[in-house]
Structure formats: structure tokens, C-alpha cells
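First comes one chain, alone, set out as C-alpha cells in the form predicted on its own.
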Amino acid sequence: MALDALSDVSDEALLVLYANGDQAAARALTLRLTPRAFGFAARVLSDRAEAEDVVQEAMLRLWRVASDWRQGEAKISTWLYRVVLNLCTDRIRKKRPSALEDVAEPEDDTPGAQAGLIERDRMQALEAALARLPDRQRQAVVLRHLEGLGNPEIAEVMDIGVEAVESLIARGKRSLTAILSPRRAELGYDNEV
């Protein structure tokens, strides 16, 4: 099949077609699924090179369950994104903690610059910010707020109850508050209407 005519069809249904040995619908899941599982582990790890290895080991685990995917259990992205975390989590527990001198500063927003490098300072510190949380808080917040998965979607992924979920997301965004509040007028924001 073509890519294009398969692009209104399910994620359980090009699973099965690529099982049945379609690699055209291989394609299209890889296409539908790999940026937002990349996106998810890049913030998760705050190194792309890292979240590259990751999601490309977590295609693989795909394609090897797909002949034994029972329909209807899971979603596919929401088994996705768990096993992004999960890969994601074995790989933070082993690298070093490094010491604070150590992070870079972000790069500091001059006035008058264009947009785009306000987007970028703005993005930058929000990815510091971010990797200053606790590990379950961060994601928490990326899942919510970055990927756009609703409360038990991210219950589902994290394996807790939807009010540690919550818990977990209001207490990382008064963190982040916290963080990003003093850098407000150097990123613009005392700017905007």
C-alpha cells in the first residue's frame, strides 16, 4: 500500500498489517509514532543523542511484539510512551551525577533579538528547568504539557493512580514556577500583554 492511503488508517491496524508483512505500514507507524516519542525522550533525557538510541530501541521492541499485540488492552502510543520511559529511567539511573558547575548556563536573551532566538532561550530554559526536576515530576509535566496526554493516559504510562498524576504534575509546575520566575523579564515575558 501507499503511504498516503494508509494515513487515516488506526495504529492497531498498521501494527497488524506490518505483522502480516506490510512494510509499507511499518513506514507509516515509524512516521506517525517517531517524532513524538523522540520529542517525549529528548526532554525526558535533555540529550538527543541519548533520546535517538532510545526511541530506536523502543521501534524495535514494537516490531518484535507486533504478531503477539492483543487488540484492544492497549493503545499502541500509550505502550509507546511507556516504554520510551522506562528505557528512559534505565539510562538516567546510570549515568554519573554530575555537579552543578557543570551544566552549562543558558544562553542569556538580549532585548531587540528576533523572535525566533527568544523561542530559543524560552525553550532552552524551559529544558533546564526541566531537567532540575525530580525524574517522576518531569515526566509527569512532559507528558502532560509537552506531548499533550490527558491524566490517565499518563497513569496508564507511569503505572500510578490518576491522583499521583496530578499530584506529581501540580507540585513539577510550582517547581518550575519557582525556577523560571526569577528569568521572566531576561526571557520576555515582562514584555507581553
The other form holds:
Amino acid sequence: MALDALSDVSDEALLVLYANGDQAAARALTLRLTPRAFGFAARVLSDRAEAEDVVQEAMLRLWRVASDWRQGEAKISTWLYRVVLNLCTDRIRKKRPSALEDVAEPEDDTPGAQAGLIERDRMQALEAALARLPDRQRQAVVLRHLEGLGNPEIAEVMDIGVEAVESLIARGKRSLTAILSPRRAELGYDNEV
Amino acid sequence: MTTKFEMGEEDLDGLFAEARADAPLPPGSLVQRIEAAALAEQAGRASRPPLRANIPSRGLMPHLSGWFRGLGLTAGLATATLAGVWLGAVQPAGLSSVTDSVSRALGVTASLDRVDLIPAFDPFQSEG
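Moving from the form predicted on its own to the form predicted in complex with the partner chain:
Zooming out: every chain and molecule, the one shown earlier first.
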């Protein structure tokens, strides 16, 4: 089947096609799911190389469960986020005691910081701030505000209740505010509210 | 309330929006490796026998088959049942000839195949 013809096909239908031997479905699912899984893993781990390993492993697991996939029980993207999150958690645990939240915020002594940060620097500031959050807060904030998932889906991914998700997100955002506020002017948010 | 030294809710939301638009993209080599793994897994599965769909059975026969551990025993029981019904409904000619010859040898005029299953109670009543 042509790749263009699969653009409107759901993830579940694509997985059925893949399980039935459709090679175009394999490519379509790869192109559709890999960027989302990689973006999430890279932000949770703050390490692109490790994110590559995690996503490759998660996608391999997806291919292996394709023929046994129970349709209607879970969204494929939710399942994939959950697998990626678990793999990330395993790696973060192995990295302790130099865990991500213990990493000090990098000194921003670049010349650009003096004249105001450009957009790339804002992103770096956000990534550094996210890296300082406790694991679960970072995961919840990334899933909600960067991956765009709803709270019930995040609860499913993180295997916790919706209220716990709301609490993690609220605390995470408060922490981000506290971390970023001293650099508010550098980030270009210098108007008084 | 935020002061000029604090990030506001809108500031943070704006930062998130910029970050969503600037999502980390996977390198092409990763995409190629994942697709290659997908095709390899697919090819490996094609060489194995196809999986049977796990469809729940409906109707009486599948349940009977389950109880009698297979269709062979079910078919045998069904055949024996039909044979019994056939023998009861249609008396074979060979059996009639046997009963007639026995009747003649015993001097019985009535046909032996006429059995009075509900005999009269008159003889018992006449004795009081």
C-alpha cells in the first residue's frame, strides 16, 4: 500500500496492517511514532544518545507485540509513551547518584546572555530547568505541556491517578517558575505583570 | 500575583509553546534502524505459521465438542443415537420373521410383537 494512502489510517489499523506483512505500514508507523517517542525520551533524559537507544528498544517491543495487540484496549501512542517512560526511568536509576535533578544549572556565561537570550537559549534554559525537576514532576510536565497529552492519558502512561498527575504538574510548574524567574529578564520577559 | 522578578503563567505557557514547536527530532539513522528492525521482525514472523485468531465460540456444538473432547466422540454418539431411533421407528423385516416362527412353535396365535403393556385387572377383581 502506498505511504500517502496511509496518512489517514489510525495507528491501530496500521499495526494490524504491519502484523499482516504490509511493509508500507511499517514505514508509516516508524515515521509517525519515532519523532514523538524520541522527543519525549530526549526531554526526559536530557540526553539524545540515550534517547536513541530507548526509542529503538521501545519500537522493537512494539513490532514484537504487533500480532498480539488487543485492539480497543489501549492507544498505541499511550502504550509507547509508557514503554519509553519505563525505559527512561530504568536508565535514570542506573545513572544515580548523579541523577538529572541533582545536576546543577549550568553557568550561563555566554556572550549572548549579556545581550539577551535568543530563542535557542530560551529552549536551553527550559531544558536545564526541566532537568532540575524531580523525575516524576519532569515527566508529568513534559507529557502535559510539551507532548500535549490530557491528564487521564498521562495518568495511564505514568500508572497513577489523575489527581496525582494534576499535583505533579502544578508542583512542577511552580518549580520551573522558581528556577526560571531569576533569569526572567534574560529570557526576554521583562514586562511587569 | 507575580512581580517583575517572577515568571508569569503566560510566560511559562509561551515557553512551552516555543518548546513544542522546537521538539527534538530523531536523526535519520535512528529512523532507518527502527524501520529495518520492523521489516526484519516482519520477515521473521512471515516464516512462522500464522497465529490463530482467538475468537470466542458461540452456539451449542462448540460447547458439546468441548465437553466430549473433540468432534470424533461427538460424531460417534450422534451416530449411535440416530441408529437407535431408526431401529425403534422402523422394525426390520428380519425381526418379524423370527417372532412369527417362535409364535408358530409355541402355538400362539397372537403376534408376539403385540405386547399388552397395560393388562386388565379383571381376573384379580373377580377373586374378590
